[in-house]
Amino acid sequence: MDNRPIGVLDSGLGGLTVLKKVIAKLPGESTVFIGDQANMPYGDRSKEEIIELTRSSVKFLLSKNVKTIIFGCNTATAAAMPTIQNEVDLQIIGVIQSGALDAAKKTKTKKVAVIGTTATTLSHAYRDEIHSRDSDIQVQEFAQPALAPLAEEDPDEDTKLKIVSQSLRPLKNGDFDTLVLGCTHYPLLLNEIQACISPDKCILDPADQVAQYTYNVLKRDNMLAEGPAKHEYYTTGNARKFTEIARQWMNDPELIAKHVQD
């Protein structure tokens, strides 16, 4: 048994979306997230950037006597995971691993799509991934640049509808079977999405496969916790706005995000 709570961050809201599913999948666990909505978007920094970025939000976490990390971003998955992991004795969970993992399993024609940030598409995370677990299938990449930042605006219904249906245009009539939400914000959008790509295409969230992973580690190395358990939430940027849209997402009215130097 390990009470120590469960270390999540992102470089803004998007990972609430792995952090639902782990509350989720694991309720008596404790949890601690950390947005950095200062700095993101994450997706067109350069790979020094996102690394220093992401360690200062590893060295909050830390601070927080976190008993494991998940990277609830894919930039910073793609970008900082392999630097971090070794400075750090914690094990670091990914989403990368765990949507790459699903998209192989799911795919029925061996042809997967992935949009994401610009950062995770040019590192090619998903594609090496995938092919690490099934070298035949096709893999697709697609910057989607203007989708994390509108997720973090939650603008009005039809902007919403508007934006990213001129983003995803190019997937529209793509050849693919299976869609993988290549950034953690994308979910915050899944209604518009599904509105713009065709009922046919799966759409996989790595949320899922990542609190099903967490679980899995806790449990082996005998570190689940008891509960009762108690959700922290941080945000370098405005609390008050991080504080509206997280009630809703994560349907908690009491919810109350805190303000951090970043």
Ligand code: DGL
The other form holds:
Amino acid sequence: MDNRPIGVLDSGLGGLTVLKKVIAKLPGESTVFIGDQANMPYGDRSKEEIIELTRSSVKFLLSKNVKTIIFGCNTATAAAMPTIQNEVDLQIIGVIQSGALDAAKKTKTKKVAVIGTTATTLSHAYRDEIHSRDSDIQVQEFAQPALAPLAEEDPDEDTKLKIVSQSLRPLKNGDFDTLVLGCTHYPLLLNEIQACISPDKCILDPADQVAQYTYNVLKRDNMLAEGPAKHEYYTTGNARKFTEIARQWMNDPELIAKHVQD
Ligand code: DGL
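Could the form predicted in complex with the named molecule be shown next, to go alongside the form predicted alone?
Full assembly next; the chain just shown is listed first.
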């Protein structure tokens, strides 16, 4: 048994979509979340910048005595995970490995599309991870630089639908059966994405597999907690705005986020 919390990081609100599934799968676990909203979007930054920013969130989570860290951010997983895993003793869990595993299992036509940030797309991390499981799978990667900032801003429905449908136009009539949401902000736009993608496609959120994998790892290492669970939220951005959106998404009217210096 290990009652230390699980740390989860992201550039912003997107990591909450991972956190929510982790809490649902592991209700006895305490968590500490950090969203680096002051520096988002990570997806438009260089690899070196993403490593530096991610390292600083990792340092913050280590100061909270976490037992493991989930990179609830595809961009940080692609750019920074190999470097930072070498610098810390605890296990880091990324989202891309889980998303790739799930996509390779689910595709029947062996044609997968991945939408993500520019940095994730250019890294080809999804293509490489999927190919390490099955090199016959065709992987098409589409950069969607407008979508993570859109999810953060959370404007009215019409604006969201308009921007999502413009962004996803290149995927219209695309030859794939599985679409991977390769950015943790995208589940916040799931309704709009579903409205723009033909209903016969499977839309895959890697967070489901991340939650399962986290459970497997903690169980294997005898590190599951027994509760009572406590959840802490931090942002380098505007704590009031974060609290408002996070309360809705996490269905927790008591949730209060605190500001930390970036
Ligand atoms: N949520 C992050 C991801 O999964 C990225 C958003 C950003 O560009 O900061 O890639």
